[in-house]
Amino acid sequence: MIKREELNGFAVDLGGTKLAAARIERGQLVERKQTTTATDADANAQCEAMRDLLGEIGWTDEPVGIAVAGRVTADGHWSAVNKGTLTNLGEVAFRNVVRQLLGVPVSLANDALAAATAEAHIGAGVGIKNFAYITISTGVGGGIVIDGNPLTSQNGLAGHIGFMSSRLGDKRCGSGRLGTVESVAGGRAIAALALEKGHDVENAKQVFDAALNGETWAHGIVDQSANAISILIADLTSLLGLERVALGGSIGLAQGYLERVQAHLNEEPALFRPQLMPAALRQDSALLGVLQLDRTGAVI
């Protein structure tokens, strides 16, 4: 297992909401920059944004680890499964695009897989054999680590647990599937449901703020999201024998959200209730994880 103090280098994390870059020395983020993801940018523009952000933290010609939202295949192709999150991203040989533009060796991985790996080895999952990381932000994603090994697939779909069916869902999400966890629990879905109910909001944060202020309508929407995640956790546990699950992402780490998930999970039989805790590495999980995956040879 790679120790945290052995992690050194530059890393990028591109999610549905934010683009972050960091310089990491001995497992510590010594410099970090963040900007808003241009969700309508194509692959070339996304790569240029990564290069510019890296330049702000002193990157010149060092190798880079890159974690991205979406599907990353074994041959380095990147595409958005949810077309509502990254709207201008068809399948592209992104590893080659980045290498040509940056002119250095790069490694590439799904962001939730990278985050799950970091949490499993140096964060919330230390000492746990069967572990899952679930990120709830713009959408819902995740990563599974079994006996220290991240679950991967040739087509890059493994871990996209937000596209599993939910008995609470009745709408189609950006993946094209009907009634998914993401269509109920993700930030985009939370904001859409609030608008549908006649409340003038622009994003999920405003719904959360209203819930914290005691607004009944907002409490119901947030609680439904938490319930969908609790059901997802129980389903994954029945399949994988999970011992612990960590929640991350802007919604997963939002005030009171984990407690809501735990309350619903407590309604499940004990066999389907793994330990639940917040991601220990917070927003930096994927940045650390992509370097860890690179060191173990588990990324492209």
Ligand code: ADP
The other form holds:
Amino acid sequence: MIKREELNGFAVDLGGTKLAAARIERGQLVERKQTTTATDADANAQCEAMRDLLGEIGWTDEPVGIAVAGRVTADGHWSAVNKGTLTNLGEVAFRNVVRQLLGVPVSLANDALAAATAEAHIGAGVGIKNFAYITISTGVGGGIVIDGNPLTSQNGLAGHIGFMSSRLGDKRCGSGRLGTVESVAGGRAIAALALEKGHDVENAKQVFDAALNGETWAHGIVDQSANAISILIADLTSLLGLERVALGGSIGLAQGYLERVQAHLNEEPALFRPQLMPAALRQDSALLGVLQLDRTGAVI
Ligand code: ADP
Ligand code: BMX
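Return the structure block for the form predicted together with the ligand; the form predicted on its own was the one displayed.
Next comes the full complex, this chain leading.
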């Protein structure tokens, strides 16, 4: 198991809303920059954006760890599962693209898997055998870590828990599946539900702000998201015997959100209620976690 002080290097985290890069020394983010994700960029343009951001924090030719929203296959292909989030990726041999454009070796992993690894080893999941991390952000992503080992699959789909069915869902999400957790609980879904109800918002944050201001319509949408996550946690617990779950992403970490998830989880029988905690590494889990993974997604 890697110790936090042993983590060194450059890391990138590309989500459906923001792109972050950091220089990590002895497990600390000594520099971190963030910009907005170009959601319609193709893979080459995404890689150029990563290179530009890395350049701003002093990167020249060091190896890089890259965490991305979307599916990363064992042979380094990257594609969106929700094609409404990253709309122009196709399915590309991204590890090769990066090697060509950056000229260095890269490790590449799904963002939630990377975040789950860091949380399991140096964050909210330390000492826990059956652990899951859930990000509620642009979408809903996840990473399952049993005995310190993140669950991976050849096709990169393992852990994509946002695409499980929710009894609260009735819409199709950009994966093509009907009634997914992501279609009820993720940031894009929250904003879409508000628009549907006639509220002119640009993003989920505005819905959360309205809920904090006591707007009943907004409260209902946020609460439904939290409820969908609580049901997902109970479902995952019955499958995996989870002892602890950490919530991350800007929605997972938003004021009052975890408490709402906990309140709904309390309606479940005790057997289906693991401990619930916020991600200890907050917005930096994926940046730290991708430095703990080798190119196959296994912990170094
Ligand atoms: P990414 O999906 O790129 O990893 P985030 O974790 O920041 O990025 O999640 C983005 C989503 O979170 C967007 O839908 C955004 O509107 C929402 N969001 C950002 N800040 C907040 C906040 N303080 N409270 C609630 N929602 C937020
Ligand atoms: C979606 C899916 C996952 C990702 C998760 C969180 C895409 C583009 N994304 O479920 O791969 O891990 O969202 O990503 O298919 P974020 O953009 O919310 O950070």
